[in-house]
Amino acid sequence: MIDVRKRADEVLERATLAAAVFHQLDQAETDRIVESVARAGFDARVRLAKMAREETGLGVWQDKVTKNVLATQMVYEDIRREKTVGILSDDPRSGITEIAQPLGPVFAVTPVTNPTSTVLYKVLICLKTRNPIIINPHRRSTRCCVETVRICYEAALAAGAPEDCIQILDESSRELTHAVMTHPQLALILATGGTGLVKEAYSSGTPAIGVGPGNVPVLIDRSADIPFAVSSILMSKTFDNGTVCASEQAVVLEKAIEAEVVAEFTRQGAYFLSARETALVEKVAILESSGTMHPDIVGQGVPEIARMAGIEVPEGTRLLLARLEGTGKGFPLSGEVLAPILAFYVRPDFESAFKLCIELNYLGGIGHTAVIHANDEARVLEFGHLMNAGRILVNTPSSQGAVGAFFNPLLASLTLGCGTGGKNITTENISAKHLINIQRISRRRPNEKWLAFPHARLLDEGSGWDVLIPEYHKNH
């Protein structure tokens, strides 16, 4: 049994020394390190994907390759020209100069669903901002994360990075995680993972950037190109067996297009569960005690889910659809399930379908992501205006669309902020720009003096304004 406090002290001492050296590097030196690591991670994308699938038993290795491409090539392209060292801006008119400074050691919690890709992405954005990073892998993905860190670290050192700029807790435990999270020398926690760990990060007393849960509704409007919409949903929900937290969780549509949508889903390889089959899938997908998804269902394919539930589905089935009438406790599949299972709702009209999307959003995905398939811009705007989601995706596969780069100019990221609704600080996709402190040199304006308060006058006498300004503004 290791002494967790001693181990935390050792890790943070090394990270702090690395931070001191890192602080001395200029932009060009920093960018060489980032490029070297990005290329090394990209070159290992297939091997790391296969290792992640083999170790965790989750998802599809080919799709994990795509995630590794996002985390290296696409993240790198997003941040490569970004200025993160020295003077960011210098405005002679205002007299303000902005200077980028690193935060210090960052503790990165990574999930079992996206282990290697999350390590690659977090390493790159931390190195770009000259912040040493400490990786805390999920216990079921330690081996593939250790190998990912080895590849990144060797590439970083070869490009001139300081020693211990990347570390990993390969013997991690809840006690050690807590000791590092609460360590006084830690600057930031970058938490991507289960709700419990994210809450612990926020309660640690250390600044934290976390994520919220996703319960993504997708509305198919009557103005949509239905074959295209169905194809997009299938592309997204089957990607890596649904392990992306931004994957769709419920399809909602109005009655007028039900027959066409059902026929299209069936034609493209989806299977609609009967009421009996839905009940059987619920038992294996959702924990009765908590109402949350069963860990054994996460990232499993349709054949494995059917076997677990004791049902038979047509050969080649890609997705399971469960017709539901309501949401909440009485309808277990109305919540988040990171597997190729979707709730399916039909409502009389657009208004009631739209209200159900809001209800699903508030059931467990506030601030995360929502999707609409429509070619009626008025309905798109109404949906975007009233949904409480950081990412409103239009005619886009949610898994690939929410993480950016693939279908839109959102920042390429594997940490998706959910704003105050999801108990996060931002609704943005987290990237390098979120990992710097900005110092501002503010110069006094020349030849201007603030007069004593009694000499101030009304902004516009007689106008009803009660704002006071100094006398010197008369001539400016």
Given for the second form:
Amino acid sequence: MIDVRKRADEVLERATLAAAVFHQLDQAETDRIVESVARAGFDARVRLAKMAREETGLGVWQDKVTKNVLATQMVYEDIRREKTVGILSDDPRSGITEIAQPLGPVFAVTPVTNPTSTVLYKVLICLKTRNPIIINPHRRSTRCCVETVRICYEAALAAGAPEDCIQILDESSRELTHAVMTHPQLALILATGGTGLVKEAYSSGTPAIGVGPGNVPVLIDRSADIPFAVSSILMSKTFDNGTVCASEQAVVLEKAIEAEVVAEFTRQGAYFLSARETALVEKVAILESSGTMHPDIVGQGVPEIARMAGIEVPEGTRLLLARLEGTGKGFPLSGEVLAPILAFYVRPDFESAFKLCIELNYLGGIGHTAVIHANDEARVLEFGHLMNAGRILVNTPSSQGAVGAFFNPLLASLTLGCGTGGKNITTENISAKHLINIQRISRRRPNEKWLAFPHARLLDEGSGWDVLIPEYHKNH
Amino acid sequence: MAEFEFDAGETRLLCRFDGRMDGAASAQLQTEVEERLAPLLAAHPEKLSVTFDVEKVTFVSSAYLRICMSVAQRVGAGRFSVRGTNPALKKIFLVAGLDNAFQVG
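Switch over from the form predicted on its own to the form predicted in complex with its partner chain, please.
Below is the entire complex, every chain and molecule, led by the chain shown above.
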């Protein structure tokens, strides 16, 4: 049993020294380090993907390669030209000069579903902002994360990074995690993981950027190109066996297009479960005690799920669809399931389908992501206004679209802010720009209106807005 | 390029540094400081004071900061100090939290 307090002190002492040394690096020196690590991570993308798949038993290694590409090449493309050191802007008119400062040691919690990619991404955005990073891997992905850190750290050192700029807690425990999260020398927690862990980060007293859970509804509107929409949903929900928290969880459509959508899903390799089969899948997918997804189902392919549930599906089936009538208790598959299982809802008309999407959105996925397939811009806007989601994706596969880079110019990221609905501070995709303190040198630029205003009149209780504000705006 | 200069008295050791105290320079410095520190510390364990003059230093690495911490710990509280910091270097020592361990002037 390690002395967790002592271990936390050691880790933070090293990180604090690295933070001090980082202050001396200029933009060019910083960028050299970032490029070196991005290259090394990119070159190791296949090996790390295979390691992650082998160690965790989750997902599809080929898709994990894509995630590693997102985390290295795509993140690098986003941040490479970004100014993160020294003067960010200088406006002579306002007299304000903005200066970037690093935050200090960052504690990065990483999930079992995207282990190596999340490490690569967090390392890059921390190095770009001159913040030392301490990785806390999920216990089921320690080996592949240790190897990812080794590759990044060697590349960083070779390019002139401070010693201990990247560390990993390869013996992590709840107690050690807590000790690091609450350590006075820690500057920020970058928490990507389960709800409990994110909540612990927020409760630690250290500033934290977290994520919220997803329960992504996808509305297929009658104006959509249906074969294209179905193809997008399949591409997304089968990607890495559905482990992306932004993957679709429920398909919603109106009755008028049901036949076409069902035929298209079937043609493209999805299988509609019978009521009996749905009940069997529910039993293995959802924990009865909590109503949340069963850890054993996460990241499994259709053959494994079918075997676990004791059902037979046609060979080559890529996705399981469960017809549901309602949401919440009594309809276990209406919540988040990170596996190729989708709830399927048909409603009489657009309005009731839309209302159901809002219901699903508020059923455990507030602030995360919502999807609409439509070619009617008015409906897209209506959907965007009423959904509570940081990302409203249009005609886009959600897993690949929410993370940016591939289907839209959203920031390439593996930490998706969910706004206050998801108990987060931002709805943005988290990147380097969120990891700097911006200081403002503000030079004297007197407010002439304020100087000309007769201040004594403010002391007169009888003068209100209607009298004083015109006086303030008067042209002398 | 880093340069070191040592000025040792019976109960004091003044170390002057010039240039970049990066990892390689610090590794070399570690040996040289040890060669001078060990005999003085053995002779006057309670009286020896050590000063690092960093007036001409342009960069410090984690390894250099660790040498400062180690020497401060060995000679005892109040008998190790760093002097000659410019404002940027002063900030480095403060960010590292080392002003709690020894005097940074």
